[in-house]
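The chain below stands alone and is given in structure tokens; this is the form predicted on its own.
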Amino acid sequence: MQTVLSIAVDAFAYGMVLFIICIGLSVTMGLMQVVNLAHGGFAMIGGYIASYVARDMGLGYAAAVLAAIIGTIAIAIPLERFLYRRVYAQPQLIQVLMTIGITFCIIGITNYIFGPTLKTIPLPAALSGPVDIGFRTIAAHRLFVMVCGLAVALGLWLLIERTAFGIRLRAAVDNAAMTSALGVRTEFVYAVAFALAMGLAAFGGVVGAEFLPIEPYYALRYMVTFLVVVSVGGAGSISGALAACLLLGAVDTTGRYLFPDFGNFFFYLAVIVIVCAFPRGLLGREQARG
């Protein structure tokens, strides 16, 4: 029994960070239609910029998360207005090429200026610890994930779901003319919104370091892994993204638990298996507007 609780414990809150760090992803593709590679390499600068601030100025956690989500958002900002902007009407092919080649700059600029090893986040007093939930005892860390976790599905949710700017960003996507002919300034929606999922590409980057270490090719060697989540959730819909990250967060721990040795295999044999039984993902975003 104790077992099956830390596999619990442990996924979940492994599904939480994939979702953190994937959402964004999932916003980029299912409602700005941006094949978005360099995903992965946002979530890695907002890393690096936590432990230089956390480890080597000696800020403390908390103003650590917020330079990550500052700095990465600035990076971000201009990136969005002279090269996303270029491809956001362009094939999906165009916009891959492009997005390799900004994750492959993001990983030479990173480890030239912050160095090419490992980086660590200290961790404050208040998450080291254990946490007596009543039955049983868990990680302050593996706690703070998850409420995270579920504070930034609900908050996003409510964003594009029952705002005026998730509104006008939804129209955006349906018809970029007629929502500029009624006055909206799409390119300043799309701005906010690609601001927004790198804000939490790097917010999930950090807050997830325990599980994903950073180092310096975080970009590329989780690459695929946050694709796989977008795609088996179904893009833009942040309830399939959901459902597929602690899917295949259960899946993949309970695997490296009782099967270590087989490293992935029971992580991408899952995504072969819902992919072939829902070819449009969990929950894809027209059956989530549905």
Contents of the next structure:
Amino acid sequence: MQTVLSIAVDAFAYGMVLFIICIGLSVTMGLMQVVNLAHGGFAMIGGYIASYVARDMGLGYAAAVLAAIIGTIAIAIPLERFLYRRVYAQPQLIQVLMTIGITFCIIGITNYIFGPTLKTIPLPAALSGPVDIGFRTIAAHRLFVMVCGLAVALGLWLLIERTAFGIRLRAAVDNAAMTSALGVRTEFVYAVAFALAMGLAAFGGVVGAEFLPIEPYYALRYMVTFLVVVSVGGAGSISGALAACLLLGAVDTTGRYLFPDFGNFFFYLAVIVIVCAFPRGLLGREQARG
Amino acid sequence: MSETRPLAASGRRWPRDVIGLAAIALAGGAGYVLFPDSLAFLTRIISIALLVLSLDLLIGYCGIATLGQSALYGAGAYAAGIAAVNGLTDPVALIAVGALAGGVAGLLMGAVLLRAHGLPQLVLSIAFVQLFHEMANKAASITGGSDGLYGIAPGPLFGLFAFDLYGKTAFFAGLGLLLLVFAALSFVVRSPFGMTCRGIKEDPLRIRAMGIGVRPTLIKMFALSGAVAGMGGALGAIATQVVGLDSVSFELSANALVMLVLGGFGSLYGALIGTVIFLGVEHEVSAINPFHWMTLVGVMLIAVVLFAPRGLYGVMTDAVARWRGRP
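Starting from the form predicted on its own, produce the coordinates for the form predicted together with the partner chain.
Let's see the whole complex now, leading with the same chain.
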């Protein structure tokens, strides 16, 4: 029973980390139809900035998170304007190549600036101790991650379902040409959504650093994991991404606990089975594409 | 891609093919004369060139985006390596074993990958290579696991030429294999089968309406591509006499894709040019600082996508066409 609970808590926390990072990827893929393999790279930039602010400058955790989000968005906006915008309507292979190129550049440049070592982000005292939640104690950081994940899910749901910006966003997802004919500046919607997605990636990279350590090849190592989550969940669907993150988090964590020798074996096997069974993702919608 | 060039006419092109093969042989000979001390590196280029050619068959001629091609390369390498450790020493037979294993892996991969399109297909291909990687890692009693597979000792080629310390025999065997494969592939891509594949890349619906099965055709191409990649892997295993886990890695797949794009996909020459330039520059730059090399690759990729979508070979053929005056 103890094992089951431990697995459940770890799986849920890990799933939430995946969700915070991947939901931005899902949004950009559903909205702009761009396969952004560099998404993990932005999470990595966030992690490097946070590590620099918290460890080397000695500022607090909150300041580090804030700096990571703002810094990453500041880097992402010009990239969207000058690189991504050119490949929105291109075939997927072109997008894959461009974004792999951006990933390589991010890895090369960040490691040139910050040095090729593992980056730690020191946790504040309030998050590093255990917390008693009645029937057992869990690490406060896990609880924090879960709360963050749920808050992000709720916030995004409110933003997309309840605000004017959300209406424009959904309209642009459904039919970009018609939306812009109706007077919505779709380019502006794209840019804001992209910035939001990258900000979330940075946020997820920082709060998830305990699960996915910030290291020199972060962007490549977890690129596959993030893509898998989105293709299992279905591009552009928040509930699909949430379901995929929880499911894959559970598969991965359970596999690690029960069969530690087989590492990622079960994860990739599950991915192949799920993608073969649901080629459009668990809750993905029909894309208007041949 | 989206340009509206007519498909190459399937008329008599054999004089050009002979010139092309002669050029490859000449380039190989020049490499032998200029870099006699790095024959092992030149053989590695040939081995990887076979992998990139096999990737070109899928991406350039069928329009299938895959980041899992090294699974086929690794299947050939491990099959040849395991056969060699277990007593099969004839190099030609080892290459054949590699081709067979690669072909079978290709069939399997095709059966899985063709179930999806677009991003899910890409993810399937990545999951496929990662699964192979985990299997090779865990079956350490057969594959050597993370230590690599040692003890490959190929016998003399055709019973005459022993594999020497300087890699002369391996280099010439590799060059011969590359020429054979290249000649065969030049023929295949212009055959009715090759033209059907290109038709599928342009418009699968229309090919289906013509009464041709899209899936069986693509599966055949997967098997062929797997055989070519498997031969590359077997050549690598014979030449280096060791098979490591890096031969079934996502990184190798991604690098092969970069080489192909750099050279230009949809052309067999582009695949060769991209491999030689990529590995040559990598050899020099990554010795200085591996992160500079990554940045450089990234910049090259972005530049190719933005300014030369048909790769270096496309730039060259465009330049030649302009020089001759547009037809």
